[in-house]
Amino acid sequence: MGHPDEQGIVIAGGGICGLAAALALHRKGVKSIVLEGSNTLRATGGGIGIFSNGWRALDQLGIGTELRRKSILTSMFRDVNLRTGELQERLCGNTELRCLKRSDLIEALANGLPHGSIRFGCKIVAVAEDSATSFPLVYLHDGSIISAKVLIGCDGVNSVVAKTLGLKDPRPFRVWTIRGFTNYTSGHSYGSVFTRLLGGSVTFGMIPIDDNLMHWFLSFRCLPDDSRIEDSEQLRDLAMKLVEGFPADASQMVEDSDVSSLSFTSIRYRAPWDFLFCNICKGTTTVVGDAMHVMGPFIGQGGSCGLEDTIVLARNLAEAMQEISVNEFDDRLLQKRVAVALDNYVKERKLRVLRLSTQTYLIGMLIYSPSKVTQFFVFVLLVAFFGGKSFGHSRYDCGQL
C-alpha cells in the first residue's frame, strides 16, 4: 500500500448536495474535489420539489435562472380526501415552488465546476483519523487512501462519514414511495397545480415539471403480500395495484409512465431528538444534506434544506481560509480555523434543521398514524408551533454566499 494521496477539501458524494457544496466553494474561490462512487453522474428519484428557500440558494450558486427555464411555477396545492370527498385548496401566493428533473439539477451543478473536480468510481468504504496529523483519512474500495485536510460528508442516507462522527443510523418510517415521470406529447391538462389524492394508507401525488412532463409519486404504509419488485415493469405493476379505486387519471398516469424513470424507496428519517444530541462535526470533518438530517418527504424540504447547508458551509469555510491556499496553511493553524468554521456552520444550521425535521416528523404522523387521538394531538402541536400547514418553512433565507 502506497502513501496516501494528500488533498485539501474532499467532498464525499457526487449527488445534489455534494456538487452544490463544491460549486459553492468554487464560487468563493476555494478548490475541492468530489469523490463519487458511481461511474457517471447519478440522478435517481425522478423529480425534486424546490421551495423558495432552495431557490434562494440556487441563485447564490448562479444557476437559479437557468433552472427556472426548465420548470413551471406551481400556483396551487390541492388535497382531495378520497374517503370523505373533502377538497382543500391553498394558493402558493409568494411561495415559489417548482419541481425539477433531478438530472437537470445535477447537470447544472456539475457544469459549473472546473474540469476534473469530480472523481468517479471512488467508493468510500471507511473514514478514520490519522494518528499522526489528526486529519481524516478516506479509504476507497480499491485500497487507495486519501488524506484530506477537510472532509465534507455528502454521502446521503447511508453516509460513511456520518457513522464516523457517531450519528445514529436513520430509522425506517414504515412508509414506502414509488416515483416516476409521465410525458404527455400533446401537453397535459393539470396546469400548474400540485395535487394530492389522499386514500388513507395510500397517497398519490402529481406535480407538473413543464407543460408536457408530470412527476408523480405514491406513498404507502405497507407492501401487498404478493408484491414482487425485481424490475421496473413489476414496480409499475405494484403502482397500478396501489391506485386501484383512485380516479382514472391517476391510474392512467401510472400506466403511461416511463418505466425507466421509476424508483422505489423506503422512507427513513433521523429523529429530531437524535439530531439534537449528535455530533455534526469533529475536527475538520462534517456532514451536509441527508448525511446530516435525512427526513421524510412530507413537507418537501429535504432538497432545499440541503442546498441551504452548502451555502452556509461554504461561507464559513471561505471566511476561515481568507483567500490563502489550503496547502499553504500550517497544519495546526488550518485545523484550528476549520474547526471554528465548522462549529459556526453547525450553530447556524442546528436550530433550522431541528425545526424542519420536527415539522416533517409531525406531518408524517398526521398523515399516516392510524390513531385518531394521535392525529388530534399532532395537529394541535403543528398549529401551536408551526402554524398548521403553512409555507412558513419556505420563507427562510440562508443569506449571501
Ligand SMILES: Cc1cc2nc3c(=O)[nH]c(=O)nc-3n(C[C@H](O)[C@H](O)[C@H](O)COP(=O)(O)OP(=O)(O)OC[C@H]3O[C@@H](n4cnc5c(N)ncnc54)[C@H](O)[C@@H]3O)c2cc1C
Given for the second form:
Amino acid sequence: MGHPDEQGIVIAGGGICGLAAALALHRKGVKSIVLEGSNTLRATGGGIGIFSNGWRALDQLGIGTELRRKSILTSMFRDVNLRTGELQERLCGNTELRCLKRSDLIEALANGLPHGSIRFGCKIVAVAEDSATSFPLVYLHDGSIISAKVLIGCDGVNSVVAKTLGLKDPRPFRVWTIRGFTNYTSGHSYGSVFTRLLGGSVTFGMIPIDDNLMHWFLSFRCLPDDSRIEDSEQLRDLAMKLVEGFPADASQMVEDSDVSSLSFTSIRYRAPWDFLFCNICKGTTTVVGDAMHVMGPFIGQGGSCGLEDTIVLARNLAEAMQEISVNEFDDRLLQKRVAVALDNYVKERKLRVLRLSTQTYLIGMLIYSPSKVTQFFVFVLLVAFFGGKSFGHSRYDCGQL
Ligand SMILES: Cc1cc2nc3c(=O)[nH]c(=O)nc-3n(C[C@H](O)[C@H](O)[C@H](O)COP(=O)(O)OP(=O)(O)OC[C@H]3O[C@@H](n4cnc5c(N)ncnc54)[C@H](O)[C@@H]3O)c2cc1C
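Based on the form predicted alone presented above, generate the structure block for the form predicted together with this ligand.
Starting with the chain above, the whole complex follows.
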C-alpha cells in the first residue's frame, strides 16, 4: 500500500453541497479539494426549487444574481384536488421561489472554484481514523489513500462519511418520483405559477424555469405491477400511465418531455428522531447536505437547507483556520480549533435541520398517508408546531459567510 497523499480540507462529493462548501471556503480564502466519484459534474433530477433561504445562501456565495437571470420568480402556488375539484391558490408574497436547472446551479458553483479544485473519478469506499494522528484517512476505489486534516462529507444520501460518524441509514418513505423537463419552443402558457394536481395516490407538479422550459414531477405511492424501468423511454411510458385521467395538458407535458432529462427516485429520509441523537461531527470530520439530513421533497427544502449548512460551516471553519496555514501548522492546535468550529457548526444547524426534517416528514404523511385518522393527527401537529402548511421555513437567514 502506497504512502497516503496528505491534504488539508477534503470535501467528499461534488454535488450541490460539496461544490457550495468548496466555494464558501474559497470565498473565505480557505483552500479545499473536492473528491467526486463520477467522471463529470452530475446534475440528475431536472430542476430544483430554491426558496428565499436558499437564495440568501447563494447571494453569500456570490452567484445569486447570475442564477436569478436564469429562472423566473414564482408568483403563486396553485393546488387542484382532482377528486373534489377544490382549488387552493396562495400568492408567494415575500417568499422568493425560483426553479433552477440543476445543471445551471452546479455549473455556477463549479465555475467559481479555482482550477483543479475538483478531482473526478475519486470514489470513496471507506473512511477511518489514523491511529497515529487522529486525522481522517480517506480510502479510494483505486486503492489510493488520502490523509485529510479536515473531512467534510457531502456525499449524499448513501454517504460513506455519515456511516463513519455512526448516522443511521436513511429510511424509505415508500413514495417514488419521476422528474423531467419539457421545452415549449414558442413559450408555455403557465406564466409564473407553480401548480400541483393532487390525484390521490399520484401528484403531478409543474413549475416554470423560464418562459420556455417547464420542470415537472410525478410523485406516487405505488408502482403499477407491470412497470419496467430499464431505460428513459420506459420511464416516460410509466409516467404516461400515471397521468392517465389527469387533465390533457399534464399528459401532453409528459409526452413532449425531453427523455434524456427523466429521472426516477425512491424517496428516502433520515428520520427526525434518528437525527436528534446522532453525532454530526467527530474530531475533524463532519457532514453537510443530504449526507446529514436527507429529507423528502415535500416542502422543497433539502437543497436550500444544504446551502445554508455550507455557509455556516465555512464561517466557523474559516474563523478556526485564521492565522494557521494548512500546509505548515501545528497539528494539535489545528485539531483543537477545528473540533470547536465543527461543534459550533452543529450547534447552529441542529435545531434548524430538526425543524425542517420534522415539517417535511409531517407534510409527506399528510399527503401520502392512506389513513384519514393519521392525516387528522398529522394536521393537528403541523398547525400546532408549524402554523399549518406555511412557508415560514423560507424566512430563515443563515447569516453572512
Ligand atoms: C425528487 C426530489 C426532488 C427534490 N426537490 C428539491 C427542491 O425542489 N428543492 C430543494 O431544495 N431540494 C430538493 N430536493 C433535495 C435536493 O435534491 C438535495 O437535498 C440536494 O441535491 C443535496 O445535495 P448534496 O450535494 O447533499 O447531495 P447530492 O446532490 O446527492 O450529491 C452528492 C455527490 O456526491 C457524490 N458521491 C456520492 N458518493 C460518493 C463517494 N462514495 N465518493 C465520491 N463521491 C460520491 C455523488 O456523485 C454526487 O455528486 C429534492 C430531492 C428529490 C429526491
